[in-house]
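The data below hold one chain only, encoded as structure tokens and taken in the form predicted alone.
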Amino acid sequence: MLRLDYDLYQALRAHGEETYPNECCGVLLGKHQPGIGNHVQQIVRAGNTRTDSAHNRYHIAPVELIRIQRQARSQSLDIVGFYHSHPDHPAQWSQTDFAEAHWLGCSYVITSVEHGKAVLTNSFQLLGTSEEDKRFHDESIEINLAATTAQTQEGKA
């Protein structure tokens, strides 16, 4: 299960609307809770460095990902997942999404953005022990409606 506060959920969906018709991307920071799932405490927007097909692909620059990982560690958090949008396409992982997913145990959140409006958000956990047996598993999303936080960042250095 992926757990996050309502404002974080809304922020990642809004990011997809803002970057439409291109894909947005970002990183989910928090803690993995054994037997429960990933608890997101912060999202960090990342820049989509794809210039050839940003409308249907995303890429986070390694230097940006390292910066985000260091930021997480400084706050005693971990990278627990990633998110991106699918402009005018279902909130379902693609073969490219699967091929480029390498963080076992992490949640991969996809929001379908149709005609500029976020419609559906789904999460998939990457399970397995190696690249050879990795697989996506449908993951439920639990949204905490009672809490509000100010943990959304622009992802700027």
The other form holds:
Amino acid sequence: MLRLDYDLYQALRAHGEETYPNECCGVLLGKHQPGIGNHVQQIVRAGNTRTDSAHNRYHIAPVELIRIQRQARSQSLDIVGFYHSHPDHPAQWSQTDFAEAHWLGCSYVITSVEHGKAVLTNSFQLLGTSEEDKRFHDESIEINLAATTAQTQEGKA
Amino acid sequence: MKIHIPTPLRTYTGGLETVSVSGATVHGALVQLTTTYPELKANLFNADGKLRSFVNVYLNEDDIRYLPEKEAAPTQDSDELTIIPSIAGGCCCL
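Just the form predicted alone so far, so send over the form predicted in complex with its partner chain.
Okay, now the whole complex, with that chain kicking things off.
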């Protein structure tokens, strides 16, 4: 299960609307709770370096990931997942998403954005112990409607 | 020197986010890391002993692939290595 507050959920969906018709991407910071799942406490927007094909590809620069990882460490948080949007495509992982997924145990959140409007948001946890046995597992999203964290941050584009 | 371990690989370092190793080069540091934590080896290196293509290693602020000496780059105790798997994808195949 992926847990996050409503404002974070809304923020990552809004990001996909802002970048439409291109894909957005970002990082989920929080804590893994054994037996429960990933608890997101902050989202960080990231720049999509795939300017050559931004409508159907995303890539976060490693140096930006390192900066975000340092930010997480300074706040005693971990990278627990990533999010991106699928402009005018379903909120399901693609073969490209799977081939490029390497963060075992992390959640990969995908939002479909149709004609500029965020529609469906799904989460998939990457399970397995290595590249050879990795697999995506559909995971439920628990949204805390009562709380607001105001922890969305603008990353370097 | 310190090596920062990304979330998915901490399973193999007993949960440690940062591991201290000694090593005169990046390669030496990574060898010591995988000697201490042998389960990391298959996640970092392919069968030919090369870093997997999706594994990025940064020496301080520099991607080692773009350093003149690459993995043979010399290191000092004050240096930091960061292992960071790539993150990418997209909505449909080409």
